[in-house]
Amino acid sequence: MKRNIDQLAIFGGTPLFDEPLHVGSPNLPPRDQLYSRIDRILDNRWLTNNGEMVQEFERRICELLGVRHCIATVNGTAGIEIAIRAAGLSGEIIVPSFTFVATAHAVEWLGLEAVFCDIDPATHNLDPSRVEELITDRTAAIMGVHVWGRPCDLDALAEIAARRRLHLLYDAAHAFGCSSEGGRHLGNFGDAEVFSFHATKFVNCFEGGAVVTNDDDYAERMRLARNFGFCGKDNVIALGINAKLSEVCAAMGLCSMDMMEDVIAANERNYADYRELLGGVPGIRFIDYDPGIRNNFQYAVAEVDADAFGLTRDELVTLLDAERIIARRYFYPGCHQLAPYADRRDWSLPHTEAVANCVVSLPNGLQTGADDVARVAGLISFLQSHADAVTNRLAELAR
């Protein structure tokens, strides 16, 4: 561990870290495993057009999460929007702010307008009674996010969207595998879910995503959406795009799902581990998992305060970057403060601007062992220890 100041990298000393500790890195399964899937496939000369790989994968994410409907895509962000498209909306949806510029993005591409809701400081997810605030004749849907796989508030969002007819959908890109109070997995709320499969997603396809859903008729439509609209071999009978997932992105999946509960161990491990050494160091508040809930722990997610600290988030996650710690601001700026929506109108969003300034998320995953986690906390408490002596050798870098 670093013993002074001038031993940190940015001022010139070793990295802590041989090769960088993402985030993100991808939990791979075991490589056989993977390819004798893959065997399968080119066995089959069935590359994609729903093989058995997808069929495979989209019945199990149905056993897993007791859902009617999945229907496998190309990526999450394709997910949303055949969600959006097979609903028929229009208009506007309330989205968060705080949250990967995707479920924006997504809504604005089919030509909607992402109207942008502050979050609840506690839990980081939408504030209904800012939902209600923002709701106009032209509202066509709520979108939730289940930020850190936490779960919305479902009952509060439900009856709003059913007193006012709207479409509720959520953005589930967190929380594969997560539960609600109840103990029904997410996945069951709202008139669809949206799932990441992306490579840096705790249960990953390389890329891809899925939609899940109990209504039949949605399925359907969705399922159209996803293949050009075809009925049948020839038959096109709706608009529809390309957004099918491959079977070699599925077999991918499907190891995944196979390894996921030795991931979420792992993950739970570290985030309790970087609790137990980071606790007493002041200015550094991890977030709080219920332990009556379920969750995918794949986010060692913690606020900085900056005053108790005495270096800003900004500054942390600067000299943990130079140390080859790659720490991810999520989700910084918000949505409302990226160039296509900045100017769009005045948003007044102070609590999704002061988590998005404060939130630093830790290295986690199958690639973090124990050993990372001890140094990557005795480094952040290194550094809170000499912070000040840290500002003033960052101010002299500066001039």
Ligand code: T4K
Second form
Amino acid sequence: MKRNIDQLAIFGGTPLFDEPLHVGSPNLPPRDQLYSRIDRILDNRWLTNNGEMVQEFERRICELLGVRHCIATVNGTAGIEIAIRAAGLSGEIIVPSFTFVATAHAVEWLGLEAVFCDIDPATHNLDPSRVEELITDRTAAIMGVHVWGRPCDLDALAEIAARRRLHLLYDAAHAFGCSSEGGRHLGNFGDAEVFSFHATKFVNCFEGGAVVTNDDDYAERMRLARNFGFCGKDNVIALGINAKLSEVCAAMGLCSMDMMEDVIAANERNYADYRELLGGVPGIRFIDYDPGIRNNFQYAVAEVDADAFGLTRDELVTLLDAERIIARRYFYPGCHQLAPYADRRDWSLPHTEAVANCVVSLPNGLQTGADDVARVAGLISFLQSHADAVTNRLAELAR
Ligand code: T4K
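Now that you have shown the form predicted on its own, what about the form predicted in complex with the named molecule?
In what comes next, the whole complex appears, and the chain from above leads the way.
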């Protein structure tokens, strides 16, 4: 642990960690389990195109979530695109700006327009009371994002979508294994929901995603869209692309699902430790997970109040980075401040900007042990108690 600020890595001291401690470090399954599934894939000589691993993966997801259909995809972004395309949408889709840029890019990639709505600063999710004022005669859909796996205001969004006859989608990239307030798994809401199984996600397929829905016809259209529109061997009955998940990726997803309870337990333990160890540190406030709602605790996210903490969120991230703690500013900046959206309108998204300017995601997952959490928390606490001196030295460095 650091005893004085000269020992901070940014001022020439030895970094706290020998190896980088990453947010998003993949949770890896036991290798023998993955290798045995890969052996089976190679023995079968069936590498992709709806093989047995993909079918098992889809079946397991349906069983876990209690949802009728799962269409596994090459990644979450392609899943969103398929869900939009198969619904025949055109015009505008209302989305939050406080999300990974894939949410908006998927909309625009298909030639529709992403219209950004502000969030509720308490939940970091789409604010339903702001959605309605953005609806125009070009609006085709609302797409909520369950940020940090915490459910959107499902009832309010469903009510608006039904009354205004809009399609309702959820980007559930963060929300695999999470539930709604009533205990029903996310994946059962709106017209369809889309998960990401990217390497950095709580359950991963290397790269992967899935669309889930309880609508039989919609599911069929999405299956066609995922595979060039093929219906049988030589018959193409719809426009489609190639968004198929490969067998080896599905195998990784299955092994990853096998250990998901262990990952949740580790994530929750780390999150609880961070909260406890940093509970008394002024200016650091961890987001809450409602004890009555199931979450995967993948995201150990805190808001930094620069006045109370003594350093800005960005200074904190820079200082942590020097110590090889690779914290992330998810999601900074808001999508509306990125190309191609920034100059399009005079966006007014004050809550999005305030939250994007203060959040920090800290390392979590199987790669982050209790000792790592204690060292990260100890460092953050040290930085707060020496904030004035650190600020002065940072200013000297900048000169
Ligand atoms: N919607 C939402 C709300 C999302 O969060 C995402 C994805 C999507 C949609 C789209 O789903 P996909 O099409 O991706 O399935 C990362 C991920 O690439 C992205 O999947 C994820 N969200 C986003 C939140 O995080 P970057 O640009 O931050 O990635 P990168 O390369 O900086 O890596 C993140 C951290 O993880 C780094 O600290 C390094 C570490 N890492 C990463 C990889 C790939 C590892 O330690 N090992 C690895 O293999 O986007």
